[in-house]
Amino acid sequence: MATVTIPTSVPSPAEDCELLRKAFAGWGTNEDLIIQILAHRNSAQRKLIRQTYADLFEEDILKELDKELSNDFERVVLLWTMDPAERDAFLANEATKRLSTSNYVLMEIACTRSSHDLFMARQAYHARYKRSVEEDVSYHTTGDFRKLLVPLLSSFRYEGEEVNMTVAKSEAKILHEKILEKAYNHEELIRILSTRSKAQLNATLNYYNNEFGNVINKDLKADPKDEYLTLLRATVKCLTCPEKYYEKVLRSAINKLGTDEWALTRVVATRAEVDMQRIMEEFHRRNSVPLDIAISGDTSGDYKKMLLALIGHGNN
């Protein structure tokens, strides 16, 4: 459900990147014909772009967009630009280094991609870093949070919608055991998040809501100030409705005071051409205020400008 909108007639890469090295010349760079351009082309098509452009031109586009960009405005163009791959190595690399929601960062990359795409995404790491992506997490890392990061970025999941019911009941009185246990980090806890099909997952929780009348992430709540809990909780719900995940994400990254770019840019580039639809429905329904409505409150200038563009609400 993407809400990047594409133009009927799509001009050549070649067309596309002759106007963008036009838009880089002269004194000022316009950034009107970037988010005209790239905010409308799809991922085949901007790969496209990239390569045609490295070809005419013997440079590589993102780095222009490095030179002649800035701010918030460059970071979210240049995150578009790139394949959502190299996209999701680039922003788990840049997660272990940072210090505050990093955590949340690589379980949204573990937990919301598709099994290919986490497969690729860690291919792409491999390439650029030099390194395995598990290997960096578990060297920045410590404790529960290495515990359950690590699977989860290693996971392969089952993509299919086959369920199995005595699996499903036996792994929930499991999970309910060990979390009256308060055992969250135990293994077999781990095991099932990190393993189980997202169809298979659901059957479970379902089944553990059924039988002992909670939703698995209220019992997850025993302590509201215990950060690994607080990922435990936000893990189950990017596996099984990843968009009132992400709605969450941007409510605080737009409520807070003064706004966290860093989340609704990522939020916004890595969704827009996968689920933004259902994230902007859950928005809505959960604020009150349609996002784009919330966004222009909130930003201003070109990555105004870019964001809209990219949840469907551009002038272009």
The other form holds:
There are 2 protein chains.
Amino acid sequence: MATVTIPTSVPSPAEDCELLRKAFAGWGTNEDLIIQILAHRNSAQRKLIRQTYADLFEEDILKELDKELSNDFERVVLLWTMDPAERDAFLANEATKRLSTSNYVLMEIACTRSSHDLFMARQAYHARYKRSVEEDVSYHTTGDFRKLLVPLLSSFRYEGEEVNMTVAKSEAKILHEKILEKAYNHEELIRILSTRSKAQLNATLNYYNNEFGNVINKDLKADPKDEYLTLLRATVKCLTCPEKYYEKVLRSAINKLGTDEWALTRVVATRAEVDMQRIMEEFHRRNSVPLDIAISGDTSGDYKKMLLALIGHGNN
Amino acid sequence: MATVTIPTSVPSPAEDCELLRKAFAGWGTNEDLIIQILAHRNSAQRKLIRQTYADLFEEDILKELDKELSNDFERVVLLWTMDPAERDAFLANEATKRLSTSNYVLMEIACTRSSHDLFMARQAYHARYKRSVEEDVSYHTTGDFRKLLVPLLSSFRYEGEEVNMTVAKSEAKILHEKILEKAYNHEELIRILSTRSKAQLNATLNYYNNEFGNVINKDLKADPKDEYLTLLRATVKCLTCPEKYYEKVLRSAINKLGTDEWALTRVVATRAEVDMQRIMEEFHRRNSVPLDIAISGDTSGDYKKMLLALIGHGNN
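For comparison with the form predicted alone, please write out the form predicted together with a further copy of the same chain.
Let's see the whole complex now, leading with the same chain.
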């Protein structure tokens, strides 16, 4: 389901590093060469390139890229080149320092990564920031947002497919009750969303839909403008069908007056190696236009080239 | 700081397994031999013995021990033989099914293990129970106990020695404020205790002591019989000086009318390879009697032999 394409014969990391070094050399920078190499290596290969580059030239390639590139192109190349766990740590840390829209980034990381990958991101956060992610997030958030985000980020969900139907029924009822009482921040509701396995949650929400006649997100739309409720609906989406969540993020980013490059870059850089194919299918279905066309119309230059390479444009 | 003693020349796992197999054979069981072997192997060696036993005899040695042994002796041998992460998962699961005293077990596991070991226990919990520990604990607890225990168990604290004195001051004030308001379950108080690194917490609590004239646990003693407050004080103790906490658990277990073998076994089996030496020093200082004498007077038979072997009795 990834969209990144790797050439059938991949040069050695040392060869890639020599070429990248050349791309950085002199006055100009050879952006095409950077894209040609980095956008077509998977995370294990990029990791090797980074290690080899440090061995050969005693420089962190991220610092080189930071020096040579700028703006949106710089951001997408940097995010992409990072190790996925380090990237999540970086995005989470950045999110603790931004406005409330960044709550989505934190929720995304907590809910769309596998339990193992989320834990790797927490480890990378320690290494890079000398604090824990839950420490920073609980320090920087308040009220309902804190109540929801901290348990989501601290969770280590079971990932098996086992489902307990008795639990599904009883917890669907709890959810329904709390929603009827408008107790959207109730600890039971948050407990269910933040601790149950995705398979179990799915069973619970299916029962909810069957028994109470609406998908839960419809019932969570009492006040469509309420920020917490909007985040709660996004949480449910990320836990049950992440590709739909991401499709919507892309749709809003592209349809904005002035593209939201921050969101567009994040989604492409974090999903290209995961489920971008599915996200693109959703996007096409929902917008009647393929994602690569939409991106082409909204971006330009090296930034556009890099995004298109990552979503596999022009591969077939 | 461990008390377990390993012979200078350790037999091969296969030799140990052959002897253990003999110890189980026939009508009687050779308890002395079991103690002689298992109580004098470290966790890596016990793990190898367990694997080798399974390879040689197609039996889980834990099942064999379960068949052959009984009562308190069985429990201490089983707990000791388990891998530490598996043992923590087992104790945590057991705790979710018992009465409120088991809140201490959950808190202990959350607060006295290293971040890495706590995470290993969460992984072992997945493997063994097909659920997450935070899932079971949040399901089985309510009110203030849940509010405290779930974040403690979900935390992945930073373990570096870095301390931020500005944070220490401001959070000591928050703690003091909340205690003055008797808001012992306030989310800020729980945030601080459950997310800050142990080094940072120590700095915060030292500042608290200097600035407000009492150690925090004195101020948390408003109602000495309140169960939640008692757990809160124990939490602070586990986070700052675990050996004192464990000394007290041992003291209460031994001084009880009828020893509390459940607690005694747990402390010895979980700490013998960690900090039992320090706990014994504290015990001797606080009770004017060495722990081995106290245990000898209160227990008997193979159970007593096993406990004494684990705390290094008769080694010098």
